[in-house]
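Okay, so here's just one chain, in C-alpha cells, the form predicted on its own.
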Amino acid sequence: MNLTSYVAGKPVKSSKLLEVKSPYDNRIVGTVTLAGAEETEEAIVTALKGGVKLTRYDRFSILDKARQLLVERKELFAKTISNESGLAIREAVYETGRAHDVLMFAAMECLKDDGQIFSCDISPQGKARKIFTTREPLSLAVCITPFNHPLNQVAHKLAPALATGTPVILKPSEKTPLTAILLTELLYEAGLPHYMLSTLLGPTKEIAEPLVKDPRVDIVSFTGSVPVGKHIAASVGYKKVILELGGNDPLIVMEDADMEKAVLLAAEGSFRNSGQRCTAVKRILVHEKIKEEFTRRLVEKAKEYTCGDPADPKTKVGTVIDEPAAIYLETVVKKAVEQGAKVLLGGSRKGALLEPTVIKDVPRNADMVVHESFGPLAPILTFKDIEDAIALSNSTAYGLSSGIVTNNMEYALRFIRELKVGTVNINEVPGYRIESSPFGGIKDSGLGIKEGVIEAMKCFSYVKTFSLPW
C-alpha cells in the first residue's frame, strides 16, 4: 500500500518515504510520501484562503456519504488497522463500527441548530429586544492523533471539526498513518472540498512544531502522551487547545459485586485492544474480603484471551504497538515482582507480542500502577473499605475514567461524588461511552475540556451573539 501526504487534496511529491511495518512480523505493510516545511505553509495558506462555503446540509451530506463509504470498505480499513498497529482483526472490525458512529452522529449534528434566544424585557433595565446566538466555525484547526485507534481517534477529530465547517490540518501518528490517509481520501471522495483538509506526515520540526506554534491556527487538538501534551500547552501560544492525555483508570470491585460481571469487566477492560486505550483498566482494585475468589476467577477468564497472529479471527489479543513498548511492559512487570507481586498468568513476550498478564499483590508504589502501563496487564491491588478505595483510586496523577462494580446505591453515589476523574461508570468498564457523549479527564489526563462529537463541535466553533429590536 503506497500512500502519500495530502495538501488540500493534492498529493505530495517527494523522494522522502516513510516505511510502515507490521509490529507482528516486521514486514513492510505500506509506505507514505512525506511532507516538509513548504507543504506545511501551503496547507495553512490554502485552508485560510478557503473556497465554497458549505451549508449545514452540505456538511451533513459529505459526512453521511463518508459513513456509507466506510461501511462499504470496512474490510479494507480493518485490515489496514490490524496490519499497521498489530491490533487483532476482530478489534479492528469493531473500530470501524465505532468510526461509523462518529461520522453518523456528526452528520446528524449538522442538521441541528444549538442557538439560543434571550428576551431583553425581563428586568427593569431591559428593553424591547431579543438576543440571539449562533455558532461560527473557526478559521483553522490542527489535529494531532496517536497510534492507538488509528481510525476512530482520527474520526473523533475530523468529523466534529468538519461538521462545524472548520478546515483541518491533520498530523497522524507516524506509527499508524495508513488508516488516517485512507480516511482522508474517503472524505475527499465523499465530496469534501479539498481546502477543508490536509493530512501531513513528516519531521516534527517541519510539520508538528510549526503548526502548533503558528498564530494563524485557532485551535490545536492533541491526543497522546502527557509529556508531549504539556510541551504543546507550554508552546501553543494564544489559541484554543484540547489535550486528551493518559489515563490510569481503576476498576473498583466492592465486596457486594456480582462476581461474574466483575471478572468479565476486568478482563475486557484490561485486555481488549491489547490494553492500549487511555481508558483501559490499568488498576484492578478489589475489596480484601473477596480478593481470593475474584483473583482465581480472573485467572481462569484471562485464559480465554488468546494472543497471537493479529490476522487470525480467533486471536483476541494482538501485539502492542512495537517491540520497545513490549519490552517496557515486561520491565515494569519484573520490577513489580521484585517488590513482592506475583505473576499468576502470562507475562511472556515474543517481539511485540506480550501475553495477557494477571498479577496479584501489586504494591501501591509499583511503577506499573503509579504510571500508565499501556498494554495487556491486569494488576490486582486490594483495599479494606470504601474510604481506602477512594483514596487509592485518587492517588495517581491521572484523572480520566473509572469503573465501579457494586449493587449498593450508596457506594455508587459516593464514588460519583468523590472520585477525581472525568467519568464514573457503574457496573461497566471505565471506557464505556457512545461517540456523541462528553469524554475527557482532569489532572494529567487533560484540562477538563470534553471531547465526543457534540462537545468537540463546541470547541471547533465559537458563539456569535446578536440582538434585534422586538
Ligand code: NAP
Given for the second form:
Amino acid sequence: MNLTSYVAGKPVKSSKLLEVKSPYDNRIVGTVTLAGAEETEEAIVTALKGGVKLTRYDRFSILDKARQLLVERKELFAKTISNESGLAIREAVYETGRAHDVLMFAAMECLKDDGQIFSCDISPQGKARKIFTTREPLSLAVCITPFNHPLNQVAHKLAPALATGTPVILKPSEKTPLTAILLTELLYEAGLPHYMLSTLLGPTKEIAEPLVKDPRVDIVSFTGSVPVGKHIAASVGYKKVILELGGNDPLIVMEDADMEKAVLLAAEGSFRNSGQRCTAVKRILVHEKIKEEFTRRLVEKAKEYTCGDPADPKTKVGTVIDEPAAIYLETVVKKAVEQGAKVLLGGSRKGALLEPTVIKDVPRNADMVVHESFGPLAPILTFKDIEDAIALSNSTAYGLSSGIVTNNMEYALRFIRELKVGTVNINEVPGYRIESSPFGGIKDSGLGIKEGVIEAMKCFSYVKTFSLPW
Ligand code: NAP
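Moving from the form predicted on its own to the form predicted together with the ligand:
Now the full complex is given, and it begins with the chain already shown.
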C-alpha cells in the first residue's frame, strides 16, 4: 500500500518515503510520501484562504457519506489497522465500528441547533431584550494523534472539527499513518472540500512543532503521552489547546464484588487492544479479604487471552507497537519482581509480542504502577478498606478514568465523589464510554477539557452572543 501525505487534497510529491513495518514480523506493509516545511506552510495558507462554506446539511451529508463508505470498506480499514499496529484483527474490526459511531454521532450533531436564548426581562435590572448564542467555526485546527487507535483517535479529531466547519491539519502518528491517510482519502471522496483537510507526515521539526507554535492556528488538539503533551503546553502560545494524555487507571474490586464480573472486567480492561488504551486497566486494586480467590480466578481467565499472529481471527492479543515498547514492559516487570512481585502467568516476549502477564504482590512504589505501563500487564495490589483504596487510587500523577466493582451503593457514591479522575464507571471497565459522551482526564492526564463528539465540537467552535430588542 503506497500512500502519500496530502496538502488540501493534493498528493505530496517527494522522494522522501516513510516505510511502515508490521510490528509482528517486520515486513513492510506500506509506504508514505513525506511532507516538509514547505508543505506545512502551504497547508496553513490553503486552509485559511478557505473555499466553499458548508451548510449544516452539507456537513451532515459528508460525514454520513463517510460513515457509509467506512462500512463498505471495513475489512480494508481493519486489515490496515492490524498490519501497521500489530493489534489483533478482532480488535481492529471493533475499532472500525467505534469510528463508524463517531462519524454517525458527528453527522447527527450537524442537524441540531447549538444556540441558546436568554430572555432579559427576568430581574429588576432586566429589560425587554433577548440574548442569543450561535457557534462559529475556528479558522484552523491542528490535530495530533497517537498510535494506539490508528483510526478511532483520528476520527475523534476530524469528525467533530469538520462537523463545526473548522478546517484541520492532521499530523497522525508516524507509527500508524496508513489508516489515517485512508480516512483522509475517504473524507475527500465523501465530498469534503479539499481546503478543509490536510494530512501531513514528516519530521517533527518541520511539521508538528511549527504547527503547534504558529499564531495563525486557533486550536491544537493533541492526544498522546504526558511528556509530549507538556512540551506542547509549554510552546503552544496564545491559542486553545486540548491535551488528552496518558492514564494509569485502576480497577478497584471491593470485598462484596460479583467475582465473575470482577475477573472478566480485570482481564478485558488489562488485555484488550494489547493493553494499549489510555483507559486500559493499569492497576488492579483488590480488597485483601478476597485477594486469593480473585487472583486464582484471574490467572485462569487470563489463559483465554491467547496472543500471536494479529491476522489470525482467533488471536485475542496482538503485539504492542514495537519491540522497544515490549522490552520496556519486560523491564518494568523484572524490576517489580526484584521488589518482591511474583509473575503468575505470561511474561515471555518474542519481538514485539508480549504475553498477557498477571503479576501479584506488586509493591505500591513499583515503576510499573507509579507510571503508565502501556501493554498487556495485569498488576494486582491489595488494600484494606475503602479509605485505603481511595488513597491508593489517587496516589499517582494521573487522573484519567477508573472502574469500581461493587454492589454497595454507599461505596459507589463515595468513589464517585472522592476519586480524582475524569470518569468513574461502576461495574464497568475504566474505558467504558459511548463516542458522544464527555471524555477526558485531569492532573497529568489532561486539563479537564473533555472530548467525545459533543464536547469536542464545543472546543472546535467559538460562541458568538448577539442580542435584539424584544
Ligand atoms: P506520543 O509519543 O506522545 O505521540 C503522539 C503524537 O505526538 C504523535 O503523532 C507524535 O508524532 C507527535 N509528537 C511527537 N513529538 C512531538 C512534538 N515535539 N510536538 C508535537 N507533536 C509531537 O504518544 P504515543 O506513544 O503515540 O501514544 C501513546 C500515549 O497516548 C499513551 O501515553 C496513551 O495513554 C496516550 N493516549 C491518551 C488518550 C487520551 O484520550 N487521554 C488516548 C489515547 C492515547 P510521531 O509519531 O511522528 O513521533
